[in-house]
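Only one chain is shown below, in structure tokens, and it's the form predicted on its own.
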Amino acid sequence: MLVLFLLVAPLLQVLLVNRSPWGGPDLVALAVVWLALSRGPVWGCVAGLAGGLAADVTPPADGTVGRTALVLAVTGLLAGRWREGKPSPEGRTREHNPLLVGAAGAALATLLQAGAAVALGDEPWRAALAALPWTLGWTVALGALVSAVLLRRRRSREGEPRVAMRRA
């Protein structure tokens, strides 16, 4: 279903969001996060460069091409790495808070894509900063809360028993 969401996403985010007088969230960076928190640090990264060359050559395609693969790449792979968490000594990984993970994965994606625009001349400054609140805010907002909803998803299906096939 996310990988699903990763296709359209860039397709939605120009014939929905990018209409909306409100702003909207970044739907790619959204899709990256929520598959690296699911599927780990290399699912991330791969669906983060995917996503990200979808991005850069969807219509109207006006930045340097590889800007967003790289930039959510980069953030997919961190993403699934921090949400891992580091193993304790006595060999158990303890995963950190995935509320908390999507929401600075969605953060690190918007602010990394406006500098990375800036950086490398696609956009000036004062473009980059005005559009950046609004889709900062919406981003992470939903960040959060779907974060939320695959934990808890993740949890309920942890909790149910396995039912094997049986042979007749």
Given for the second form:
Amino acid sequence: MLVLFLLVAPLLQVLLVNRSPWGGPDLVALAVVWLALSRGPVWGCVAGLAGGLAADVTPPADGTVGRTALVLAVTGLLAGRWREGKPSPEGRTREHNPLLVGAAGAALATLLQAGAAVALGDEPWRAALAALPWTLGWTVALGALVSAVLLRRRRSREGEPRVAMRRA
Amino acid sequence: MKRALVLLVLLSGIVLVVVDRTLMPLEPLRAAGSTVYGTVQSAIGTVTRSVGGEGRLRALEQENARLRAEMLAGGVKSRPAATVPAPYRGVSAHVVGFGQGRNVTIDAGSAAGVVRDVTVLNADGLVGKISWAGPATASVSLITDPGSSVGARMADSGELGVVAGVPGEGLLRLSLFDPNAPLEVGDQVMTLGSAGGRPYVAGVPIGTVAQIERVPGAATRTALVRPAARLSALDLVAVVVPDPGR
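So that was the form predicted on its own. Now I'd like the form predicted together with its partner chain, please.
First the chain shown before, then all remaining chains and molecules of the complex.
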């Protein structure tokens, strides 16, 4: 389900979200963060590369190919890592609050993307800065909300017997 | 194993960026993206338009025909001093995808004769130029893109200047080369035109002066210009491509 969303996210972005006059979330970044939260850092990293590459080549994107791919791969890896947390001495891993990790992952993705666009010379910094607050707000809000819902759903499924654990 | 996979993924991301920036642009990847995602965009655009009904289709077709006629007759004629009209051909297209406010996708590509760096306009005025042409779709860089600059001429006084995008506001900034040039709110700004009509043909309306900026001691006269074309609600556009067969 989330993988499918990752593949159509670049399309939805250019067909619907970017049309809105009030700005909108970065759907590809959100898909990557959600995948990283529900399936772990390795999934997040691979999903970041695949989704980012798709976003890079979906017209009318005209920036450097691989820019979004690299940024989202890093984001997916970090978000997944942070979510898993460090194993405590008792042998139990303490998971971080999904609401917090979702919001932080979304913010990280948005900021890194703007930074990379400016650093690679694809956008003048003033243009990147002008669009940033709206995208950041939407992405962080959606990231936090849906991450919490996803994780709650997964937990309730894990509570039931004979249900595949890793599917979220 | 997992660590190796992660490293491989990160490394391939870096390699992609480096190759695209320094060695050669990754055109095949872009073309593949245009073929897959661009085709779906065009298809969805076609479906949503056909849902709009027959009357809307006819209105668009009429608008299309008018545009073509207008363009082939040449907006160039209004200024006899402009460059000799090169043979142009109009390609009509629909806007099917929107980037982050600076660029859009149209559903005509190199198969229809669209090439890089040619003028895109609609019935109201200048829209932008083609920044990249794929097989079935092309990307248009709008005139509101902060990186764009268009040679401009005032319709009334004939003064020359440059129009550039202003980040985030949907307005343009006009800089007239003569600091003492007459300038009033409501003045029309047209394109100056380049040699051979690329990237911009001459005589296309860019917009009207909305606000004059007074900077003491500035070397140029600047003003904010409202674009003639509504760039946030684009649908039917025309691409002016060079036509060697004519």
